[in-house]
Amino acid sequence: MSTAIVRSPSDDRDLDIVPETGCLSIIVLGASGDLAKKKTFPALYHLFKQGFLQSHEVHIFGYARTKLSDEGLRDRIRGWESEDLVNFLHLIKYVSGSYDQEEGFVLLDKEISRHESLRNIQVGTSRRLFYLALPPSVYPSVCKMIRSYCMNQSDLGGWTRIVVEKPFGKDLSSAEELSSHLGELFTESQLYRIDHYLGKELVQNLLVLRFANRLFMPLWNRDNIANIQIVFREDFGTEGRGGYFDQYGIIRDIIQNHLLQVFCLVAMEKPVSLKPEYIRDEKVKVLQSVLPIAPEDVVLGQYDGYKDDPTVSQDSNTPTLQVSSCGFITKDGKVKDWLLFYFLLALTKVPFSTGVPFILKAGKALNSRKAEIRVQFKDVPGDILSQSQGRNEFVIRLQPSEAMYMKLTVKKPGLEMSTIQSELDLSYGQRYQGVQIPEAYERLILDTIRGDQQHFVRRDELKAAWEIFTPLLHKIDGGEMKSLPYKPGSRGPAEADELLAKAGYVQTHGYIWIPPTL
């Protein structure tokens, strides 16, 4: 049975778990597509397998334009899972229809209502979750159809919730247009803008790490931190997604959403409690303090061979790599010691050296695959050993091989007083043996069912994020900024490392973190 969390008005901790009434219908729109097959249905299956979705109360509907039978959709789903899916597949019903015509949605509502009536529930107590595994271009028509023909009567405790996938627009104006359209149809509490990075285990750990450990509180400031990198690297190219990727580029695909969400959790102030709106308020404050990215603080790259993809234009300037350093101002233009992100440019009249630069780096066809947060601390003042092996760094490895480790200088074993760089390491695969780390989509779908919007993007947060990148994106789209070529399998163009050095990052040579083995 699904659960609802009961909270005391004076205490934000979970006090009790009680059953939530009403049957649950999960409708996957775009059910025949790649996203639904690879992410949405596997996440639903794993929630079912773990008991979070119960067969006596939940039913799953697939909806798409493709002509399929119930069994045809089930055959598609069987392809990604070797385990016994029989009980899960019995929950799935398929409805075929257009995304902009009422007939299909009237039929969909009829099937949902039939399922609800079989549960003998009171009208208005059922729950309907619509997951839009669709391109954003059809969001307006689909949401209009849902609003007109498929809404649950929510006056008796039931609800209708809409999950929308990124990209949320291509720039500020298109994002605002989409937000306005959705806002006319649904309340903000009904909308769940999903960014799967917010469901990753190590991203979820950031609040606990920062605000539950005394160790970090006196260190997390500009007096101790030299710079912070948030990095996303892939060792492969577009691989069949060239046509899609060329419309968006690395900034829209990765940086403006995934990395910026991580950035907010690293830079935000401590919220007054763990209530979702307090956390989202602090994230918005961070974004509203960020200056638009200046061209001189950006390096763009495009790997050799990118345009060999026949779906990519031969004159494409779409970047497959971006490195940028972020600048910040406070509301009153003053530096406050309890904030991490004071910058740096002419608006504040503060020298570059007094701030903490944030470096956002994302790229394809590079020399490694990883996503991580790298906090580099300043040099030790008055180093009496004079044998520094490199700066201390605190690294949070988001994927793959989830881990947190601190790079330290220690004495090298032996009779000589010589030093070496090593690490204090918390590798999840070794420390939490036998613990299954949930996929991000599992966590976020469960949060949607529970009505917890903490890990979803609010409208004002989305607007503030686009305000940062839109001027830069328009310059790129207009050909004012060019992408530099780089070789696949490299670190990217040399100018990227030069920008890192300008922002104060000191690379450690001769040290490689190796995930421990069991």
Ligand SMILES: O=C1O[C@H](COP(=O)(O)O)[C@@H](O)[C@H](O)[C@H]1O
The other form holds:
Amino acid sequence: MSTAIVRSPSDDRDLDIVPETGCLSIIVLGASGDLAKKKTFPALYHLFKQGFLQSHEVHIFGYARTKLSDEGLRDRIRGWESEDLVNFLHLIKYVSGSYDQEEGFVLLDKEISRHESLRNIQVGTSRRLFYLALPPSVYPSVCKMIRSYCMNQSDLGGWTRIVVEKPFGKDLSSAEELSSHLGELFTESQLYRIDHYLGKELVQNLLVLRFANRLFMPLWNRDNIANIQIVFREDFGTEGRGGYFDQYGIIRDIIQNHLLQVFCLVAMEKPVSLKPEYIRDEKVKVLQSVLPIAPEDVVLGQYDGYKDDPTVSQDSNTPTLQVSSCGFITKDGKVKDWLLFYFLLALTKVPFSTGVPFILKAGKALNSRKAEIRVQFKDVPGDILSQSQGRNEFVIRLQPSEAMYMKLTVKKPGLEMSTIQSELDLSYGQRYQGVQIPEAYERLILDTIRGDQQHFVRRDELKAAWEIFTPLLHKIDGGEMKSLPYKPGSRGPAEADELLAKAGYVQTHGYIWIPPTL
Ligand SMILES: NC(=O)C1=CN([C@@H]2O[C@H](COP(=O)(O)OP(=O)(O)OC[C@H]3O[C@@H](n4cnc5c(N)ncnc54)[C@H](OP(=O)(O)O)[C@@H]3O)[C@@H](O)[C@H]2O)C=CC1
Ligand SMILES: O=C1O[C@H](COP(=O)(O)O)[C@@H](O)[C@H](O)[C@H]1O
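Next up, the form predicted in complex with this ligand in place of the form predicted on its own?
Shown next: the complete complex, the earlier chain at its head.
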């Protein structure tokens, strides 16, 4: 069955997003869980604190199987005391029920309706936002229940929206099955597939950076760029989530979603405008032009001690680290070794082509915690300075210490004509003192309330993303590829660095960027 997104003339691509008001119910399913406690409720609290959620129109419901009172749920959320938090907690109610029986959802609907009628809302004008902070295995039954028992009777401007967390499926066919299932229950405009990396400040900055600065436009191509790394490193392991992680592994947990979304924004063409569907169209085009990752372009690792977690199987080969590179297919379908070319001449107004290797790298239990995009430029042709200082690099530090810096070679200050590596540095902490950078979840929940799908993953995007990784994942799942051991707190296996070198990355020795202190 084709999964192409068919849009009607009434589609929102040309409509401006209209701010909505009125009774809003936010229902967090899986309210007893880790994500709800760590991310969803804190994000809702921050939105409340900043006035985006108003006491007179919003109510928050927690739903899960665990037997809890309203106060019990509030106790789980309460981490600190403040007057605002007390007011916020008053908005929260808990409903206990299963994920596949009608009783719980009938009760939930009754509670939501009671809240709506208390606020004298006309039937059909209320807004219902369901946030699935649940394992994906229960999405089908939960969505069916919502569809059957909890929809807003939306014909007077009200709506029902569903936020689903990753991982959306385990491979192409399971993702497609899940998509078809959800697609039978909800329209694409009701579904918000969240990827919280799309809510990070410096990820959102990519569009502005690339398309509002003349400086980058002529540089952002294969003539100038040698390679691009998109890196995620954590200095802690699976930390009590071993049971979940062992079923998914680092590719499904981080690379197929978070890093690939960042990749799209780095590699895509300029969209016609900032309308969500135009941006998502460009992301799909990029994904569709990427070849499935070849096993020989991949290094897998597993840190020593990973299997000490009792919820991880003793013969687990699940990778906790992966480095892979991907290139682009040529227009005529031929692949050229590492320097693969891709042309979208037929699809875009402005021809943009690249043969730049992208290296996607993610690992847990490494020697540092950071996420960044590292664009390395080619050597200067005809170098008259015999500089051995290193290549120019443009680094976008997504976290921690958000920053963008450009590594440059300059004259070493002094009487001699020698060179040194330095940087042009835009460190957000220093440049934007006193500005609170919003948490990703905060932004994305607000987008959902506003009906802005720009920073959410569309169904065809998801399909294209799974197409890239599924053959590799099947090989790993089938035991055809082995994870190399690495020491927790290290850089990972040496083979990972060798792969970087194979992709053309040249390390600058002796240069370390230090975030400026205030
Ligand atoms: N935790 C995190 O940091 C992140 C999580 N995510 C995603 O968010 C979603 C939720 O994650 P998280 O909160 O960690 O998950 P949890 O394992 O904490 O599960 C959430 C809740 O779901 C219920 N639940 C757990 N296992 C099952 C099961 N097998 N069948 C039915 N219900 C179950 C439990 O509630 P009860 O028993 O009370 O019904 C639990 O409290 C997942 O899709 C995850 O991939 C995404 C990014 C980060
Ligand atoms: O989705 C996930 O992300 C977190 C990392 O998120 P960050 O915003 O702190 O970078 C990761 O720890 C977790 O394994 C994964 O499921």
